[in-house]
Amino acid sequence: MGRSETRIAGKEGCMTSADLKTGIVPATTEALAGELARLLSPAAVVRVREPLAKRTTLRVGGPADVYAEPGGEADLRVMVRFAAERRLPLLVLGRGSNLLVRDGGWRGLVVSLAHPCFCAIELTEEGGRLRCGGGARLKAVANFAKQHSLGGLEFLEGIPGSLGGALRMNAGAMGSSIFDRVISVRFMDLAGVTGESAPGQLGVGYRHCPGLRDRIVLDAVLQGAPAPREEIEERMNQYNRKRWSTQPAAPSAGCMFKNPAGIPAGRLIEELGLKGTRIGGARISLEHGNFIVNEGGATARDVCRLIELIRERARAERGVELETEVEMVGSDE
C-alpha cells in the first residue's frame, strides 16, 4: 500500500475474519482487510497493523499492514490471488527465524500458515517416510520421527523454524541439510496453482532453493531411517549440548551470514575482533561471532548497522564479501 494512502494513527487491529465481515472501517488498510476477510472461511484470521517483532525470533521489526492466517488451502488460494489482483506485496511468514523485518514493517499482506491444517505430521504408506505440513515446526518433525523410531532427522530439533521456511532456504545444522531428507515438495504458486516436485527439479543449493522462491510450501515428504529410539534420542541430546554450548540464548535470527569459501563466518568475525560489538540494543554475540542478538530494545536499524560494520571490515581487512543468510524484508519507514 502506497505512502499516499490513508492511515489511522494508533489504530492496531486484532480482529478475526468474522469480526471484519460484520463492520466497515473507513481506512484503506482496514477496508482492504475487511474485503479480504469476506472472501475467506470462518476458520481464517485477518488482522490489521499486526506487530511482526513478536512473530520473529530476533524480536525486531515494524507491523504488517494486513496479516492473515488461512484456514485451509482454499483460503490460501484466495489470499495469493487477492494480493496479485490488488498489487499488494506478499510475504509468507513461517516461525520468524532467519528473518529480519525492517522497522517500517511490511507494506502489504503477510500470510502465515499457522492453522493446524498446515502443521500436520503423519506417516505415509511407504516405509520410513513422513508427510509434514509447510507450517509444521521442525522440532515437532524431529520429535515425531523419534517417536516412530525414524532417524536422520535429529538435526532439525534445534532449528527454530517451520518446514516451509527451512525448505525455502535449505536450512541445515550439525553437518546436515534438510534437502538431504526430502523426497518431494508440494506447493502453491502465486497464481494459486498447486504442484509437486522432486528436489532435483528445484535447483537446491547451499542455503537456498530457487525453485521455491515464488512458491509456498504446502507439505513435503521426508525420508527417515529406521533406528532404535534410544539411539535417536542420544543423538538429539548430543546435538543440543553442542548447540547450547556454542550458540547464544538471547533472541537472534540464527546465523547471520553464509560461510564464505575457506573459513566459517563466525570464525572470520572473531578474527576481526568484532565479537561483543554493540550498536543500540543489538550486539555481536560473545558465544558465536555469526550471531547478532537482541539484548533488549534493539531495532532493526541497530542490527542492520552491525551487519554493515561486519561486511565492511571483512571486505577491507580480508577481501571477503560476506553474504547474509538471514533474509531482510520490509520498509525502513
Ligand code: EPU
Given for the second form:
Amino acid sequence: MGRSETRIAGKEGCMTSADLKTGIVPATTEALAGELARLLSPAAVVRVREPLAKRTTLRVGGPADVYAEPGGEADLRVMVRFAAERRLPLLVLGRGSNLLVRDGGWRGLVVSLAHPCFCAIELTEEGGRLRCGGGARLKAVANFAKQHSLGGLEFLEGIPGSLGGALRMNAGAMGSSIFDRVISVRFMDLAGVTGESAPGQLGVGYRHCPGLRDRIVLDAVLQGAPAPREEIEERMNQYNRKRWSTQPAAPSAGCMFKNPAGIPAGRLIEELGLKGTRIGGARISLEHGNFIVNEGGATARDVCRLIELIRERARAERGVELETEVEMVGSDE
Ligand code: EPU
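After the form predicted alone, can we look at the form predicted in complex with the named molecule?
Now the full complex is given, and it begins with the chain already shown.
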C-alpha cells in the first residue's frame, strides 16, 4: 500500500470485504483525519503518519496512522466514539516511558493527553490531597507536593511517565507504588462515558490495574502526608542518587520485565551472563540487567529479539517465565 493511500485498518490489521458489508467505508488516512478534525474544537491537534519513536523514551518504532491531542474532555469523547464507530484500533499514549512501539507503527488512532487542560495539578478542599490530570508528569506531581510540604510522593520524581500511564500499570519505585497514594480515579470509558472509582474497585496489583485497561484516566486524587520540605527534598535526592548509581542514563523503557517470584529480573539476567549482549543498536544494559538500552539506531525488532533471547534463556536454564512489564504495541511492518 503506497504511503499516500495508507488505509486505516480494522482490528485484524486490514480492511476486509466483511468490513465493507458491515458499512465501514475505506478511507485514506488524510480523509479520516480530516473528518475527525472537523468534529473537534480548535484546541485539538490532529496529524497523519506521526512518528511515535520520538514520543517514547526507548526511541524506536514506526508512525501512528492518525495522531490526535484532544483540547478537552468533549474532544476526547468525540475521539473514542469516532474510533469505536470506525473500528479503529485506539492507543492512548502517556509519556511513552513504558512502551515499545513496533517498527510498523500503529494502524489506527493514537490519542495523547498532552494538552495543558489534562495536566493540571491542584490542592483539593480536603487537607493533604492533590487532584492531578491524567496527562500530568509524575515529576511535576512530586515537585508540586514538595512545594506544599506534602510527602509520600517523592518516589514519583524519577519515573519519567504521566499519571494516567502510571495508574494503568500501578507503576512504582523505591518500594512504593502509585496506588499506595490514590484516593480515587476519574476516567472515561471507550464509549465516552465518564465514571469515578476508588482503588478497591479497580483490581490493583503489582504492576497491574485491570480496572483501567479499557479506560482513560482523566484525573485522580492523591493523598500526601504533611512533612517538612527539607525532609522531602532530602528523600528525593537520596532516591535520585540510588537511581543514577544503579540504572542506565541511555534511552530505555525502564525495567523490561516484571520481577518474577523469588529473584529480581535484573539479578537473574546478570546471573545468566547476558548483561552487555547486543543486537543491532540495542543492548542489555551493563548497569542494570533488566534494562535494554538504545545505543543509537536500534529498531523495535532489535529490542524484541533481545527480549526473546532473555526469556528463552530464563526458561531453559532457570525454569522462570519472565513477563514483560513494558507494553508492546503496534504492527511489525
Ligand atoms: N541486581 C543485580 N544485577 C542487576 C540489577 C539488579 O544483581 O543487573 C540486584 C540488585 O543488586 C538488587 C536487586 O537486584 O539486589 C533489585 O534491584 P533494584 O534495586 O535495582 O530493583 P529492581 O527490582 O530491579 C525495581 C523496579 C524499578 C525501580 C527500582 C528502584 C520493577 C520491575 N522494577 O527494580 O522500576 O526503579 O525497583 O526502586 O519492579 C520500572 O518499573 O521500569 C523500573 C525501573
